[in-house]
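Single chain ahead, by itself, as structure tokens, in the form predicted alone.
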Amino acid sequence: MIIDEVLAQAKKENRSVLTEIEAKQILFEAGINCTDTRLAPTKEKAVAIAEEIGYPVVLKVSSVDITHKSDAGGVKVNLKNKEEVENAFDEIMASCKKVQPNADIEGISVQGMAKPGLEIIMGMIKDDTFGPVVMFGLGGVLVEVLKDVSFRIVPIEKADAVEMTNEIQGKKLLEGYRGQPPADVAYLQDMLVKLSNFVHQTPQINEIDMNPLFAYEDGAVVVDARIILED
């Protein structure tokens, strides 16, 4: 199983933070839809992956030492051809090495450019009293500004997931506000249950952050993911 392999590799390297690629690999195996994200250790490999996935693509620095990739200049989006990928690769590497010269950079992740959708946050944290709890709310910058999130203790059932999506203040956005298409709320509820099941079966995980997750009229996809393991 990929989950066992990823966790074993992290333990071998004595690290508690997974790369975005590793996080998406194990979330995908848990049944959670994520953007196809692959590691490119070289510029040539980045171009090859981009052409295999199909343009436009997104490039991100892949380093467990760089948490806030955008702040370090480690993210380039909507790259439409080989030349743009090559330039973006060089710019990301130069910027990240300048901002965090001691960071261990394994390469650049290449992923397809997901179509825009309603930004959602979904994740898990461990409470000192209640243990693991799953979280749902409006994502992107909205989660920092509005803090409009709902929590439930793991494990949850479909009824709990329904309550979570209904009780956030931004519920109207899920339903389609002012002409915007509604989100596939049933799909999001299923994702919450899958996340809960995964967390319940994997006690080695301390924190999961999927933000943003783009919700569409039909389905949803995790665009960025972060997983922290127990020390």
The other form holds:
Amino acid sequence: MIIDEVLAQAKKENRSVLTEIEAKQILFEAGINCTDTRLAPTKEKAVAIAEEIGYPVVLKVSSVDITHKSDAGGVKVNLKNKEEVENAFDEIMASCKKVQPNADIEGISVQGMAKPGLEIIMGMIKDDTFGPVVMFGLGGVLVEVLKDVSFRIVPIEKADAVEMTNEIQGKKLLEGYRGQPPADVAYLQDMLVKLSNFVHQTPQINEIDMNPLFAYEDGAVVVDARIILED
Amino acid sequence: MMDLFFKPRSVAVVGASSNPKKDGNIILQNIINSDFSGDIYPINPGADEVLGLKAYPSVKDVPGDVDLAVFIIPAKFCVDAMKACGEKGVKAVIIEAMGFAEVGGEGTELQRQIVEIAKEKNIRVIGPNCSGIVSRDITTSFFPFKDVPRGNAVLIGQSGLLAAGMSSDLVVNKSLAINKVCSIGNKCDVNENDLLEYFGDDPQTEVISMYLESIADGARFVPIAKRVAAKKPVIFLKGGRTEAGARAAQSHTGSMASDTKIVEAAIKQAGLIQAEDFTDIKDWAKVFSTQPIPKGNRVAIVTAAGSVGVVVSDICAEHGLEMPKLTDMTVERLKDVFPPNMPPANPVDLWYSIEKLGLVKTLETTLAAPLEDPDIDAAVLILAGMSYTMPVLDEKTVQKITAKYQKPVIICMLVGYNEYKNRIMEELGRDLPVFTSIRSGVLALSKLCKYGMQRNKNAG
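Could the form predicted together with its partner chain be given as well, to go with the form predicted alone?
To see the whole picture, the full complex is given below, headed by that same chain.
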């Protein structure tokens, strides 16, 4: 099981934060669709992965020490060919080493570039009273300002997931606002149930962010993920 | 196991006193005044007899079995009393004494010792720092009680004093047909989950109202509450709500969470009816315990003053209640009691008919007809505290009409003289839900309708 391997590895290294690659591997195994994300320790490997996944790709620095990847110059998007990938690799490495010279950088993650969709946030935290709870909300600035999110206590059923997506004030955006296509809400509800089932069975996990997650007319994909383990 | 608290065959009062000012006297008197027919053992090392009952120095000295022991002694003596109960084989203890975890320090340590003995000796404990049980079968509160009804509503309260005060208000004023009240205090052992499960299965309990300051075991609470709420309405007030997300979360999700939001999520998930205030938990219990559950949210308003009808309509709409047109048949039935130039409509206006026929005759048509209307699920009746309303009380007109139809009716009383208003509250309020504001009445009705619609939906 990839989940057990990843958790064991993190424990061995005495860290509670998983890398984005690890987080997506785990979520993928839990049945949650994530962008194809693989580790490239070298530039050559980065190009090989990009050719396999197919352009355009995204490159992100992979380091448990760098939390804010964009601020460190560790993210390059919409790379359309071999040359752009090679340049991006060098630039990311140079910038991150300059910004955080002591960071342990395991390499660079090469990811398929998801086509834009409606930005969603899903996540999980542990509440002192109720234990694990899952969250659903619309991503982006609105979620930060209005905190327009819904929660349910784990484990949830499909009916709870339906209530979660219905409860948010920005519900109209899910239904397709001003000519935008509607989001595949049933798929999102399914993802919430999968997330709940997963955390219910995996008590070692303390917090999960799937942010952003792009929702489409048909399906959805996790673009960035973060998992924090129990101390 | 929980039956030992609510239907014990024998009870010991540890700290029973002959002094009528002492809680240990009131508790014993309450047990005597209830329908409890088992053996009662006052425990008091300094007395041979308390209230005509033979007293014993310790629970251990009691000749027969003791199902339940109630402690009303200072906290520092409770540990020894627990040990005595353990030796005696008592399996249920209510500790009403204060001075435990709620005061911290030594009190916390005493409570820890109580829990330890309870676990070791397999004793269930309600409290400490509570007012125990109020019921017809047995009352262990330190407030005096008499004639507790055998109603269908149950109250669960965390605070001892509030539970005692509120239940004595309800019993003395006969304003709610309670069946049991249970105050759980510091809930060192028995908590809301145990009581919800027990009352969920209790055939006498039809409505549960609950006030909690803390939730003991949230992971168990949601599934238990959900199971019970599917069977009977559970009205729930959670105190100590705060927006502050006092959690040291590293995630975005964590920064979005607050206690309030998570408690609200749990309430929705379990299908509980969320109250905002103490008056809600008794007012709504009154509505749920006296009125049939409606199938929908279509309301008729019956009022003497047209302008009141307008405001009631607005408030109904605000709370998700609909005000449909009356069917032709109902309009036809109402024509005779309406002025010739004014067609009957919803709200149903009564003034013309009251002047012609008096209120009793008026209501026999104007309240009955909308309740018979297939497009109406419930009614709001506006009454005034005036002398012309009094025959309605004498003849129990509203009770008689509402008993005929399986549809809920709530009464709002806005204007009038205290003399008559008090009579309406006292007499009509005993049988039916009477409110002194439109908003509180309509809100309560909206909760009932919402519950009914949800239940309909779940039933498919």
